[in-house]
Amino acid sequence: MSVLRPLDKLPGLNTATILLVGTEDALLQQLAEAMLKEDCTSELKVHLAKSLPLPSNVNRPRIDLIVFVVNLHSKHSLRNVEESLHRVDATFFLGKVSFLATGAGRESHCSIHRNTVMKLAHTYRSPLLFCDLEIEDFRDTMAQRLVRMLQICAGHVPNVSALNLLSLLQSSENPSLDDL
């Protein structure tokens, strides 16, 4: 089993690469464009990927951030992502992984409930961002929000470290799993 590891690359100078795991390969797209558009001291390398391992014969850069996208709207998104989580070291939850749900603007369409993914986000310990991607100005803010994560988890922001970020949103953001 290929598991994804933090430190199996050495990083780039000046360089932050994040990679969006999820079905919606269309909405991923739009984000990485959004992403890519948005001003940067840091080179800023997206990779997408409809699930996890990664082709081991790529030549890929170190990856600094992994979200991994839920669309509400479907069970199968939701099942791709947890099957991926597997594949990821745990080292990586140290700050490196953050889940996305998108979808959550038109809830009488939902077929997943957003406590299924606050639940998961909670078991691995990872924030939980909620966007509705098919807007353009949400995808733009976090896309914004994206940029800046990805970032201080490259090390690219001093005195700032993904534990830390880790930290602030998970006690801002993230009810307890009491409040689920």
Given for the second form:
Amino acid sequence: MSVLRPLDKLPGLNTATILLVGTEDALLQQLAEAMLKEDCTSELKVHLAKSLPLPSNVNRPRIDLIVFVVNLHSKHSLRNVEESLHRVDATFFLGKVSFLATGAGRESHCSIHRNTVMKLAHTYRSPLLFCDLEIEDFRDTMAQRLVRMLQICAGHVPNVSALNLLSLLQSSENPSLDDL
Amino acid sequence: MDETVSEFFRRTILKIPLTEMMTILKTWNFLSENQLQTVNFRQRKESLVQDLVLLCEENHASLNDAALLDIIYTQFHRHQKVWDVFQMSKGPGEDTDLFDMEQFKSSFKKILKRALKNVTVSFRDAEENAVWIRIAWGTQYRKPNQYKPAYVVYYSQTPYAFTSSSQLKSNLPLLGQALTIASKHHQIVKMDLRSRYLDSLKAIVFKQYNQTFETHNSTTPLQERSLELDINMDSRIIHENKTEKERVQRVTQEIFGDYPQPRLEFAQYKLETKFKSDLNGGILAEREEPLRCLVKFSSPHLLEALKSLAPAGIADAPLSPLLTCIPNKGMNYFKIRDK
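Given the form predicted on its own, corresponding form predicted together with the partner chain:
What follows is the entire complex, opening with the chain shown before.
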């Protein structure tokens, strides 16, 4: 059970569960609280993990969306995410995984180049979001976005599936990525 | 009163912020209550200073009185200086004589005056058997420069002295000699420890930093405290790696303790090691000369920052012993060489 699979459990009634994976607990905690403040017709659950695999002896609901949080200031956080990605089944990457890069605003503190995370997201065919989680307003906006994405991935929005969302989010603004 | 002394008074009093003026003048205790009452403390600073200097002249203030005021100012503003730590030792088989403060002071002054004709030495006793010494350096032909003094804080019941890094480095050996001989020691060694925060240096060197304060929180075991945090959290947020978090907290507490850390601003590591590589060959691996590299960690409060690294997820716990040994070893300058 060390690999996460998207459809190995039955969904809970009207429940949507998101898993945030990242080394910096304080940032994840704040993002989780921001998400739970949102008005939402679904019942939200937020799981926070430092890395994968998750402890196996726990009874947890089906995970609808995984967001890997990378802090551009810390190579440690990138390495942690890269290792955790191996514990996720390939079928998750059909719209149920997203990357979130924080810290881009403070250019002088960045030890990871933007292109590195962009390449990572491109490799896994998943959307990459940039947000400085330390700034409350940006965090709240990102929380709103994540809640909408989560609802879609949980199947709570009629006529839109995770795969639809994925193709909508594939950005066409960086054609140079194909050359990478 | 001599013009240079008058100017020295003026500049020293001018340094004092208005909010502290009354406290410092009262501590100095040179001007009487009545005299202080005649002064208008609400006027512009330049005029206030002028009035105070006139009062000093009335009292026939000497250079030594001005030096004393300078010491008091520095005691209130000790963070403005960077302090080094020196450790003295007695020779083998030497007796521990009873320390005589007056004898120490006269001996210290004599040694400096014998070496440099022009030097101003002033003393002020402090708590814990400590003495603050102010030294203004001159040369054989020039009068002492009162505006670049060196300070020494010597704790007489210990072999430790703290000196403010003086700009006139050439006088350091003489200062060390005077201190050693006057305090009846044999040798003096500069420790690899430096900081602005004199009280923190004291705490590290006298090993006083690991006192747990008698508060309610410190007696609750770790388990209970982490439960308290959970109750405040939304039950819809689930931490998957709780055991790991608790392990990190435990390890951090074992290393750093519950008490507030002494305050340092930086730690510096000088590496002089030969390049070691897993890959065979490579240009760097064949060098005979060691690689030289300097790594400096700076922070407004270095040890607290290090303590919060693992809980914040920025580093793995336990931290490198090179970082955690700083208060134990009493060093924040390290030279790392091949064994």
